[in-house]
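The chain below stands alone and is given as C-alpha cells, in the form predicted on its own.
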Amino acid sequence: MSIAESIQHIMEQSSWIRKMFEEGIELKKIHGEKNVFDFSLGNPLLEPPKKFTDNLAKLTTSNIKGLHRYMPNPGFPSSRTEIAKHLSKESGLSISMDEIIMTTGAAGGLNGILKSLLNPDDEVIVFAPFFVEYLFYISNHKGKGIIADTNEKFIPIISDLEKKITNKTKAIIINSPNNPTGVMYPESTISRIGTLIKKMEKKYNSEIYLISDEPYRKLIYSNEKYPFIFKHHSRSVIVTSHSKDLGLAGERIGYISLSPLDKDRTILFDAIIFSLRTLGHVNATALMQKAVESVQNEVVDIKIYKEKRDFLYDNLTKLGYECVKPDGAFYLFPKTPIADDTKFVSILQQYNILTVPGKGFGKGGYFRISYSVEDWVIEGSIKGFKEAYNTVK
C-alpha cells in the first residue's frame, strides 16, 4: 500500500509497545491469562471516584438546556472557571477561565500547542527518557525533536540543555512525574531551566516556550509540593488530562492552562483554539467537561499504586536490579543487567514477563515496567524476574 513515507517511518519507530502488546496476546493463548505477567501498557487500573460516576449518572438523565449543543470552542465557561479556581489554589497564582482551554486529552492539547507555535524546522527539546509520542507530535507539525540528556536519577542536565538550545529552539517539553521513570523534577531544576531559557532568549533574541505535560501531577507518593512552572518562566503552558488522576483514559478529557504571567497569552489562546479546530478537536466532549467540573479535588486512591510500587521496587532491588525509586506515576524504569535492553526484554519473555525496552523511550540500557496491574501479576512475576536476572549474571 502506498502510504506516506513519513508515516511509515513513524509507525516503525512507535512499534515497541504495540509489539509487546501483540506478543502478550499470543503468550496468553499459549499459557493462559493467569500465567502471563503483562507490564507493557500504561493503562490506568483504578476506577473513577464515586463522585465522578454520580455526576455522570445525573447528567445522562438531566434536561439541562443546551447540554449537548456546541459550546464556546475553549469549553463551557463553568468548567473552565472551576478548573481555574482549582489551579489558582494549587499554584498560588491568580488564574482565570480566560487562560483555560478544555481539550480531548493531553495529546489533543499538546498537538494544538505545537501547531500554534511551530514554523517549519523549529526545534523542540525533550528530555530522555521521554514519552515517545512527543517526537511524532513535533514532526507532525513540521518541527524537529531535539533530545537532551538526564543524569543517573533522570533529572535534566542543565549544561547539556544549554548546548541543545539554538536560535531555532521554539519550545522545551517537560513531563513530571515522568513516563517512563516516575521521577518528579524538583523545583530547583525547574527554576534552573527557567533561568537558562531567559538567558538563551537574550542570546538569540528569541522566544522559547516551556511546556509541561502533567497527566501524573496528582499521582505523587510523598507530601512534597508539586513545582508549577508558571513562576519560573512567563512563556509557559501546562497541558494535562484526567486519564490517570480520575481514571478516565478512555474519555479523552483534559485541559490547557496558559500562564497568567505571559503577556502574549491572549494571542496564543486564540491560536490554540484555531489549531484545535483545524485538527478536528472542535470541542472537548460536553458530558465529560460537565462531569469533571466539580471533581477537581478528587483523585483515585493513590495508596493502591504506592503499595504496588513499594512491593515491586523492594523485591526487584533485593534481586539485584538497579532502579531509581519513582516519586509518582505508575512506572519503574530499572537498568537492564546487560547492556542490550532489547535482548534482556526478550529473556524476560521466556519467563512470560512482558516489559518495554528503554530504547523505545530514547534511553537504552533500561526497561519500563507499568505496575498499573492487578496484584497477582506483580506477585507472580517475581520468580521470573529472579530467574531472568540470574540467567545473565
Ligand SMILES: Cc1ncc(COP(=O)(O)O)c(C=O)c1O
The other form holds:
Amino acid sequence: MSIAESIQHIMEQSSWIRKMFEEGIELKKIHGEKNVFDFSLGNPLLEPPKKFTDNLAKLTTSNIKGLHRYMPNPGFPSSRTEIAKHLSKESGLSISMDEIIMTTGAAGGLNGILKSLLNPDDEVIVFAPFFVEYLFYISNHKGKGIIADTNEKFIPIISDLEKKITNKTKAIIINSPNNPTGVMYPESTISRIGTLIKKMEKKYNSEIYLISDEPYRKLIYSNEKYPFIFKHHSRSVIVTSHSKDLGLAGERIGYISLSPLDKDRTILFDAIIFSLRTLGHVNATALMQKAVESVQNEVVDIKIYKEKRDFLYDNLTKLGYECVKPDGAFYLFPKTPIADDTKFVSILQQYNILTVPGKGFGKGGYFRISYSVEDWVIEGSIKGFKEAYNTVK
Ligand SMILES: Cc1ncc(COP(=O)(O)O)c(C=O)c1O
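The form predicted together with the ligand is what I want next, because the block you gave corresponds to the form predicted on its own; please supply it.
To see the whole picture, the full complex is given below, headed by that same chain.
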C-alpha cells in the first residue's frame, strides 16, 4: 500500500506502548482479564468531578443559542476569560483572555505551537526520558528533535543542555510533572534553564522559545508550589489539557497560554490560531469549552492516585527495585535490575505484568509503570514483580 515512507518508518519503530497494549489483549484472552496486570497505558482512571458532569448535563439540555456553532478560532471568550482568571491566580501573573487559546488537548496545542515556530531543520530540544510523541510532533513540522540528558533524579543537566543548544535551536520543551518519571522540576532548574537560554540567544543572536507541557500540573502529591515558567523566560508558552486533572482524555480539551511578558505574543497568538485552523482543528470542541469553563478550580480526587503511588513505590523499593519517588502524575520509572530493559520487560510479561521499556521514552535501563489502574491490578502484581526481580538477581 502506498503509505508515506516516513509514516511507515515511524509505525514500524514507534510505539512500545501500543505493542504492550496489544500483547496485553492476547494475554488477557489466554489467562483471563483478572490475571493480567496491565500498567502499559497512561489512561486516566478517575472519573471527572461531579461538578463537571452536572454542568455538562445542564449544558446538553440548555437552549443557549449558538452553543454548537463555530466560534472565534481561539475559543469562546467566556471560557478563555475564566481560564485566564484561574491561571493568573495560580501563577501570580496577570494573564488575559488574549493570551489563551482553547485546543484539542495538549497534543493539539503542541502541534499548533510547533507548526507556528519551526522552519525546516530547526531544532527542538527535549529531555530524556520524554513523552515519545514529542519527536513525532516535531517531525510533523519538519523540525529536528534533539535529546538532552537528565541526572539520576531525572532533572535536566544544564551543562548538557548548553552543549545541545545551537544556532538552529528554536525551542526547548519541558514537561513537569513528567511522563514517564513523575518528577517535578524545582523552580531553581527552571530559573537556570531561563538564564541559559538568554545566554545562548545572545551567543547565537537567536530567539528560543521555552514550551512547558503541563497536563499533570494539578496532579502533585506534596504542598510544593508549582513553578511557572513565564517569569524565567519571556519567550515562553504553556500548553496543557484537562485530560488528566479532570479525567477528560477522550474529550480532547485543553489550552495554550502565551506569556504575558512576551512582547511578540500577539503575532504568535495569530500564528497559532492560523496553524490550528490549517491543521484541521479549527477550534476546540464547543461543548467541552463550556463544560470546563466553570470548573477550573476542580480536580479529580488525587488522594487516590497518591495512595496508589505510595503502595507501589513502598512495595517495589522493599523488593529491591531502585526508583526515584515521583512528585506527581501517575507514573513510576524504576531502574531495571538488569541493563537490558526490553529483556526485563519481557520477563515481567512472563508473570503477566505489562510495563513499557525505558527505551520507548529515550532512556534505556528503566521501565515505566502507569499506576492509573484499579487497586487489584497493583496488589495482584507485587508477587510477579518479586519473582521477576529474583530471577535476575
Ligand atoms: C507529557 C504529555 N504531554 C501531552 C500529552 C497529550 O495529552 P492530551 O490528551 O491532552 O492531548 C500526554 C498524554 O499522555 C502526556 O503525557
